[in-house]
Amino acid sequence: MADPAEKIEEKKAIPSDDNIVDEGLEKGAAALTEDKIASVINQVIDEETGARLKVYVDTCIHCGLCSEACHYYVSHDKDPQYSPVGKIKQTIWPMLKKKGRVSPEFIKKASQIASTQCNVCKRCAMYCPFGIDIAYMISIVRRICHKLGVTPLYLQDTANSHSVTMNQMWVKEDEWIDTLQWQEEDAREEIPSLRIPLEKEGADIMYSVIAPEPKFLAGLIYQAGIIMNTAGINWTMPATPGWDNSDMAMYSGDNEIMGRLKKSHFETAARLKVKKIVMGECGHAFRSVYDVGNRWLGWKMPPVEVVHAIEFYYDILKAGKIKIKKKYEKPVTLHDPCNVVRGRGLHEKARYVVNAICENFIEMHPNREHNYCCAAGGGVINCGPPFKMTRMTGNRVKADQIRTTGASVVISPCHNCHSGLEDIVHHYELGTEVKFISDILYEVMEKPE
């Protein structure tokens, strides 16, 4: 049996969320009075919740069969405070309880464990007896938090991005235009016929990315041209705002920010008359058209058809109109990500795809709706360098599951968990490439002589 002692050496050696400074945070807190959060509560509980928030909060009974879906808690040694129900405890059953009267240090508390020790992956919703979705309670928490000025301050800059120029990354209208036809021009020179076309009407699809592919990694829009262009597809992309599918403000708890950016992605596709939307590989901004952002604006369903990046792969390849010259040779593992797998079930297509280009494909375990988040998304990786080893510590797991593949390659349908993944990857040293489904399908697609 282990020596209690050393449980509490261990712990101890895990970096302590107490110790950090945010100054979204702090200077949120220090403007607050105990009358102006419990008027915000009340408000938003009263007004922006209804019978779905009470029937969760009357029907948990505490049994915390919750705990071991949560990849935080899993990676913590089991710590109770990490589990989903923890963090419920700890943020929104006490502003129930007290009818909003909490103080500004409860609420600075409560905004930094719903926007960084919580990706509202819904796992955890997969194995309450009764249903609950603590994603949904969390949002709650981080909305109300909005709402009194309390946010993480890298992710409410990057809110702030969107209200100003409509995409995360400050990306200015000349810049991205200027940065498609860069790629275009440097496509041309292994297709000389390529076009990636700009504000073409009535196009069959207009492909829309997520910002940082413009700011960060303008070689995926290549490889977008060249395997729109291969497959002869009818697309187009927009040169006007509304180009850019991401939505960090979904996550900050800013719903009218979330609501305008949802609104300006289907105008311009209206406005273009195309048949549909083609969204890159990036899992939140799926989210945000398919659950949240058009429930906001009231819109049963989105007014133009949407589909993820995989679903278009997946009926390309299974139409022949991309053949593949030779399989990619690396021994290669999928990571599901939440918003596309838990969220939308395209497992059984991503796998589909990954096994028409690769041909080593080694499953993680647990895998497609059961497998565990990559600790980036739902915001988190957006609060920045700050809480960098929140996220390290909080995915020990993900990193286990990744290393007994023995895969070279993780292959990640998603940006942030692309980019989490590569932040794991490094601290638990595990060697291992993350990549794309366009980076390798890319590589292994014939192209036009």
Given for the second form:
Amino acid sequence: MADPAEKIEEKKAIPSDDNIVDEGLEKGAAALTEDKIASVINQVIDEETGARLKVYVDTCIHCGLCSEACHYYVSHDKDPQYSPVGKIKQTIWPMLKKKGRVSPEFIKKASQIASTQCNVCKRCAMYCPFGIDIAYMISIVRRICHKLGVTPLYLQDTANSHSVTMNQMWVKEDEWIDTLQWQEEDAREEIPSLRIPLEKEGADIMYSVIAPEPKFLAGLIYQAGIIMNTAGINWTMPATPGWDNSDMAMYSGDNEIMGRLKKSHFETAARLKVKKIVMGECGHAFRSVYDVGNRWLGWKMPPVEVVHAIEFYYDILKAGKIKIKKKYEKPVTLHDPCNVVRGRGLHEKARYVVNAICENFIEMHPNREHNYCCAAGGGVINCGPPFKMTRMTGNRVKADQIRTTGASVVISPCHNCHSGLEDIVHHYELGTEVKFISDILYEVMEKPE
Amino acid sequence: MFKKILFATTASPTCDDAAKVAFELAKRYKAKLCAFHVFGIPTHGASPFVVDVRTGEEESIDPDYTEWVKEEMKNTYALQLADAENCDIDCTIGVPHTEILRKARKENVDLIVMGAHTRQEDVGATRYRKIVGSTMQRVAKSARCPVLIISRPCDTCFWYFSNIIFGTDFSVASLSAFMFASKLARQIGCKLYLFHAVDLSTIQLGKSEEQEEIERKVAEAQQKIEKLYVPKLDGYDNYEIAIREGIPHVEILKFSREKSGDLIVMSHHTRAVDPEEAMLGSTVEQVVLRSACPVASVNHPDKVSDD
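Now show me the form predicted together with its partner chain, since the one above was the form predicted on its own.
Now the complete complex, all chains and molecules, led by this one.
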């Protein structure tokens, strides 16, 4: 049984998220009328949801066992406002009960809660005795708010970039190709025969990344090039839109754009006639390709096999395609990202990989599918500067978790987790380095002479 | 000799000495100059925040802010700009070395000029080093063109240089450095020193080599220079070969002092060393930190070979 929630009056010490002003939310809410709100809510409930939502709502017995699962709740000293069920109580329940007749002010608040105080990490679903997927209900709230035009500004901007360019960071097509050619040239200094093959029809693998890689982290593409070439993989990268597997529209509730993005990603793979798609170390992109986006398009499973980087590294290490020169010596810990662990069960493979490349691996507790969220995922970090402190105060528990391991490096095979953990490490002054698996793999692997 | 020059700057006093050289060079060679500044450093995972290089504050960047930084750069270099014929000012956010290399590639520049970013008193410059490792080292290692690094005031104008010192470790990359040094010496008509230091660093570990062995190595280096480089001088006879033994960076600095060197040309990290690991260990970095004259790092043949 969960500990009882504590009284709200005692919570003064932690800064409140109630006074945050976001232009997107303000302007969006200002344009609403109650009639408009009711018609949109009812349209979404009637036409886009069905038995699933009804069962979730009707089954909940208000026991509060989900509360302990949430990093926001725990970090806010058990403030019930931040418990998963508390967030449902402030959002979807009243919408249903009042048949959509809620105020613009209510929608504004609901959008803030759904987009910035929940990472849709699904940890709570594991603590609910009935397995109610609360994240799904939160996504419905985001969907309603999107249709009402009340989405946090920065998140909306990211979705706009997807809509215009088919990638997350306004990367132009020539910039994309040029970055790949540039990384190829640089990597050829290390392995003269190295290629980053573009548009190679019939390759075994299409490698796809998220837009921050060409934009800021070009070195990750370099590392991927070295790993692929050393392992002797027959691979390619697309030179057309569809190369970016990320999908913030999924999190802003803009399912139409999400669908377009996934379609173009799959179609690119189909056009190149590849056997499978291997994705870089990104969690939300995996969720969008493997779980949410494909289903929106009507595919129960992805039409092209999709492999996350963790699984890919596992395969090539296990098959001996990559040899380790000397294992990484610093003590490391591993952060299990929700979308590939709770969403795909890659935790044991991740441990195999980490143990194969690191000498000294320390488990974080709790771990695997019980790991606490990074508080950046689910589009929360993309809600930008206004909500940074929401993430920091809302995830003290993560800082404690990392600190207790005593590790000097935390490995995070997910971009969102990576950014979120960097912020946490900085805010709580942990002094821990945050690395991708590929950073370490690249460093310790044997490379051809 | 130079048609396009990229001046990569922190837009702070650290780069003032480099600015002087960059603007002078552009003027002299009628080159287009791109003054380029990376003003915001994103978190490693590319979240929507950047750290402003000057203030150290976390900012979110919008187009207005970028324009404002450009204006500030124009103010910083108002004096030089008044006199410059063909100069672009540009700035961006990103990881500095990545963006500098990207810009150099995009503009296809013939030379990158930058400060050494090593002054402790300059907060912004220190941040460049701290956050992203050594920007200068990473740029120098990967740039396709010569990188001119200026960490002390350079009183002589480039085209009045009288002594250029080319330091070699006989690597492939050194050949590119040689091409640049010899081309420059020929154009200016100045003296070119072909220099090598026999590495006796092991002395620090208590392992000293026999005198005979050292002498054999010195003679060998002399022969190598005569064979490798001298024929490529194509009859240019204003050169001198010099071999020393000791710790390479100390020897090249001593030699440069002795000969009143105006420019040291060498290649960077010719043995594959991770720049992070070799932060202060490499010869070039040590030379850059301590040299009284500018240092050019040349590692690739792209912009210096004749064909």
